[in-house]
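Given as structure tokens, the chain that follows is alone and in the form predicted on its own.
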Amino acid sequence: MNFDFDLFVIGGGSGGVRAARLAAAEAGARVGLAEEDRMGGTCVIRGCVPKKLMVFASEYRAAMAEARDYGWQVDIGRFDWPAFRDRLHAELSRLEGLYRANLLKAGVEIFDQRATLVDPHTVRLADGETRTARHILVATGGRPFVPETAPGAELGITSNDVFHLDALPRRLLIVGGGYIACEFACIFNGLGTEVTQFYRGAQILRGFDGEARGHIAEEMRAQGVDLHVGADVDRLERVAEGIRVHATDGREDVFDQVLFATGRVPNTSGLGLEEAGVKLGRRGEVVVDAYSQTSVPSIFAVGDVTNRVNLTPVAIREAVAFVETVFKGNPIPADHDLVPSAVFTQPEYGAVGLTEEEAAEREPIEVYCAAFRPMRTQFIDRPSRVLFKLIVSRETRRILGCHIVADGAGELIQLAGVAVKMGATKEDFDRTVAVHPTMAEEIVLMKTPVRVL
């Protein structure tokens, strides 16, 4: 058959990009790709990137109050939004730039527009034109999910709000206890929002270690925000002064703003997915195998649209792989395997391998840890400590999971995954001679198991 392209990619995030500008710069193949939104996808425009500068605006007032503590006259004024939204929103145009004429350069064509899969090797864009493909790649990431189940939930916002506010809220609410809600909770509180955030579980950041959950949570309670958990949202109304929230534990406040940030699901909803034969997860996520490729064998995907591991560098590693896989002749399997990952809390919490609770499962294990409080505030007299948490096998004396909530932990967690990924033992770490003085250099010096198990 005489197709259009040799690959068509459907999404234009991290993932579909980079696979379609490797496929047709390094492997000269003919590529399309089509994104309905803005070039870049969720990393670029709604999420780590808007977000981690919305968190180093965020980290400012507390900068300045520290300042002041260590001498210098600072006077700490009002965080003017509007102006710093307007820079934001410059700033991710320039970037969107860069993606589209990346593309360009290579030579893959762009269709700024919606396309949906009609069979295994066909799409329908959204004005009616179809076109051909020898192997179609889904790189569609995935959408904020807000539960049905609270009457006037449509009241709220999602993360995909956030970056377009009118004016920042004077009280806001955030539901939910993942690392987006999270995040934004402390980044809301820094700008000098008055943050609420109910959980519904009985410790935020489910699935994280849990010495490391409890410690963050106590860091933000102390920072000034509003925590509750076993809470959660049973209706929302609007009023003269807001919203005005019921909760399930009986409370009830009013807001200017209900953010729902309740996690996200696979965006595959209206793509003809099942239609064209390809396999969907309990999620919605799209089935795939090692080396991304569906149920149907033209058709593979890669990032969050699959819900492996929901992270942008993945999703790049997973368009690499593809492209050596299905271009080049060169079989890689995504690699899944110890991926380091950052919350950016405040304090940040870097976590690379297994929580304590994992490996206590697995085999058995020693627990180094220590908890502290860091020089810099210490001189100031804050009571804000720092964690540092290695995970040892008993048998092999290997790493098996590297844990830090502190300032700076994405920053020191990348480090620190190198060795783990390395196969780095609990005694390679101890030859390693300390950085003096860092908080840092707790991470060679523990000594004593403080759990054996």
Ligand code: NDP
Second form
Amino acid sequence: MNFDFDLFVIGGGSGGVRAARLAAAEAGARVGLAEEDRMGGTCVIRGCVPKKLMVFASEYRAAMAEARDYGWQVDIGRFDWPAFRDRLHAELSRLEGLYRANLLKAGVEIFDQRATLVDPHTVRLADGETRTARHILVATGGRPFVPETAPGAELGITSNDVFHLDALPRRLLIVGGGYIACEFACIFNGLGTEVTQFYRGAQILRGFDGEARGHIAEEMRAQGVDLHVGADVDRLERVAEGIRVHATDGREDVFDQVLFATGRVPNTSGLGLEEAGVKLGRRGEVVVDAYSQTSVPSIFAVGDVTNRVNLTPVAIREAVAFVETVFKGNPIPADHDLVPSAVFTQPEYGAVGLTEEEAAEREPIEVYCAAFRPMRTQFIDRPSRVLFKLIVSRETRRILGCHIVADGAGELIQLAGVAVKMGATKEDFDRTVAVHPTMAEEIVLMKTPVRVL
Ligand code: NDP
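So that was the form predicted on its own. Now I'd like the form predicted in complex with the named molecule, please.
To see the whole picture, the full complex is given below, headed by that same chain.
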């Protein structure tokens, strides 16, 4: 059969763009890509990148306070949100331009419109035209989920809206206890907003290491986030002063904004997936095998739309593996084992491998943990502490998990992740000479387990 393209990609986010570029530039495939919104997807336009720039902006207040205690005469002043926001959007436009330019350079034909599936080899564009392709890659990502159970929930905003606010809220309620909720709680707290956070469960950051979760919650509270666990919104109503929130625990308060950070769902509705025979899972995700192939052999899917490990670098790896498998005759399954990741709270949390709880269920372990005040903040008598933790297999001596809560933990875990992925043992860490004076040296200096389980 003659197809218009060898590959048609639906979605111009991290996974889709990488797959399109590689298939075209490295495998010589004829590639089309449709994106209905801005090129770059969640990561570049409304996620990782603008979020991280907001993290940077928010860190200056504490840094200036510290600078004063270090002897600098600093006037903290006021944060100019519109000035920052406009600069942020200029940067996002620059990055979007780069994504687009790189696709064009690779020879990818771009369709700035929505595409839906018609059958296993055909997509329909929003302008009514159809295109055929030997392979179709669904890389449509995810979107914020807002529970409809609380009346008035439509008064709230999501992470999509945060970067477009007209003004910085004076009082903000954040609902949720996951990555996004905790990161924005710390960001807005740093920018000078009064932040209240409601999490319905017993401790924030479910799924991460228990000790690290407790440590982060403590640090967030110490820095001024008014964190309530076991609390949720019951209903919201618009009042003259803002949004009145009635909480499930009886509390009642008024906020300028309410941010729902209550999870994300795969973008699969109205795409024609099921009509084309593509199997969807319970949360609406595209079900794929280890090679990112769906139940329809010509249709593949990568990234958040598959709801596997919802992280940009993982989507990119899945895209690379897809191109190797389908266009280079080199079948590579997507590797989801030992993925390091960071939560950009303040302090940051970097983690790779198992939590203590997961590891203890699987096999006998030793736990090494040091929580202490690092030199930089000890000097100016700040109470904040960092945490370094290793979970070690008693049988193989391998590091099963590494958890770091500290400024720069995202940077540190990237490097620790290499060692853990290589299968390093506790003795390998012990043999490594400390870099002094650093806080990370603790990772090679912990001699006695705090728990043997
Ligand atoms: P998460 O799944 O991490 O957190 C969702 C939070 O919302 C949880 O605390 C959850 O509670 C709560 N929640 C869900 N439903 C409801 C409800 N009906 N009412 C009240 N609370 C509710 O999702 P995020 O949106 O924070 O992040 C999505 C994904 O994006 C992450 O899993 C991660 O993969 C990725 N991400 C990664 C980042 C990074 O790498 N730094 C940053 C941001 C996002 P409960 O725990 O009880 O289910």
